[in-house]
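The chain below stands alone, shown as structure tokens; this is the form predicted alone.
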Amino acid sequence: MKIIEQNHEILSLPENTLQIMEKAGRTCYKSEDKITNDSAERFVNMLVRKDHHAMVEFSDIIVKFITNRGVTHELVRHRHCSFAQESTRYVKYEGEMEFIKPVWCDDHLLGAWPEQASDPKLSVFPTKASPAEQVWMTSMEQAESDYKVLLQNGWKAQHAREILPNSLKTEIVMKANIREWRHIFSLRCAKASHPQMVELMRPLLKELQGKIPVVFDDLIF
């Protein structure tokens, strides 16, 4: 068993994102003659500030997330996105299984841990692990052990997955246009969102604010 942290990676963000949105927007007004080498940022800023968000649909961003399956259950509810997710039907976890550390747990849980002892009370835990953290780790160890027993007894991966927990690490590639990403951030970065989701989405928002601030810098949490 190995406990890891969730993270994100931007796979695609076109360098001419602002120019594409400007070209689309100026088509509405037939003002293409006003396009200059530095006009895109000012024009897109105007679109965003006036809530003319239809134009910011003309550029997509693709992101790969490594997180837990509970989080991805929420992500795939965003219907205006495309998804490609690691499949528990076809991926057989025969080696070391990975689980995502809950963000409310301390970092001393990170790393690889021995197989569960025959007596759960004998399992090795970090010396600083709280009783609740020990319960979670024991549960993850048990899920990994039971999953492998089911495989050894002839169950296929798509059958054995029935006992896998929400904390199981998964990878998901997600594509959406910028308007939809703004909507996602407005929901998933908010204080009322699940803590694991917030800790996944806010770093992505911060990175995008650094790359194309004109379309994201008004989203503050």
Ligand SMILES: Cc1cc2nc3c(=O)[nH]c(=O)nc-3n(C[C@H](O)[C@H](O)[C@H](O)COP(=O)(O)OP(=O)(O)OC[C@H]3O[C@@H](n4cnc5c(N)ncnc54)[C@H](O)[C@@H]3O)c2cc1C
Second form
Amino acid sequence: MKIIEQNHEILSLPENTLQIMEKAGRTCYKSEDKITNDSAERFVNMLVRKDHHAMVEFSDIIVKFITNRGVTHELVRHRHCSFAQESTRYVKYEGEMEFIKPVWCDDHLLGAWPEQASDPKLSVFPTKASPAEQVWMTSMEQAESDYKVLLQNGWKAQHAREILPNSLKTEIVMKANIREWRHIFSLRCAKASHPQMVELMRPLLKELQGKIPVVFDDLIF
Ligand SMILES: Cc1cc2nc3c(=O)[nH]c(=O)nc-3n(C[C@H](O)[C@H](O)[C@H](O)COP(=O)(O)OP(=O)(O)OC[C@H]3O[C@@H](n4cnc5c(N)ncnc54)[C@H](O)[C@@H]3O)c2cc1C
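Would you mind giving the form predicted together with the ligand, to go alongside the form predicted alone above?
Full assembly next; the chain just shown is listed first.
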């Protein structure tokens, strides 16, 4: 098995995002004649401060996440999005299975484990792993081993998935407009959210705040 970190990748963020929003917004006020080369940012700033958020619906952002099954299960609850999620029905994990390191576990868990031994009871995990981390790693190792035994005994991937854990690496592509992303960040970056979710979403928010601050910089966590 391999323990990896979760991450995100922005697949699409139109360069003319603010210009599209300005064009839409100025249609309401019939002020298109005020459009200049640098008017979009100021205008969108005004829209956001006035809570005229319908205008920020005119641009979509597509993001690919690599995270765990528990987190993707939470993400797909957001209803104004499009999703493409790695399928445990159609993907057969025959090679090394990947699990996502819980964010509260130490980085020394990252990598391919165990170093030797096919019997999980003999597994060699990092010496610095705490008792709880060792339990988690042993459990992942056992799940991988059992999954493969089920396949060997004739179960299909969609049957053997019954025993896969929440920590299973899962890829998901998610498209939403900026209004919905703002809503998602307001829920999923907040302290009340699951720590694995918070640690996935805050870096994405930070990256987007760097790219188009005007529509995200009021979201502070
Ligand atoms: C901290 C936390 C704990 C949670 N715990 C649980 C839990 O224990 N059990 C559980 O089942 N879920 C739980 N959830 C998920 C939660 O119930 C929502 O399903 C999820 O957060 C999606 O949020 P949403 O419905 O606001 O947003 P979206 O689906 O993203 O929709 C965005 C907004 O559109 C509007 N909207 C969308 N659909 C409708 C509609 N049909 N009618 C009216 N308005 C609509 C609402 O204003 C909504 O806020 C939790 C979420 C969080 C953040």
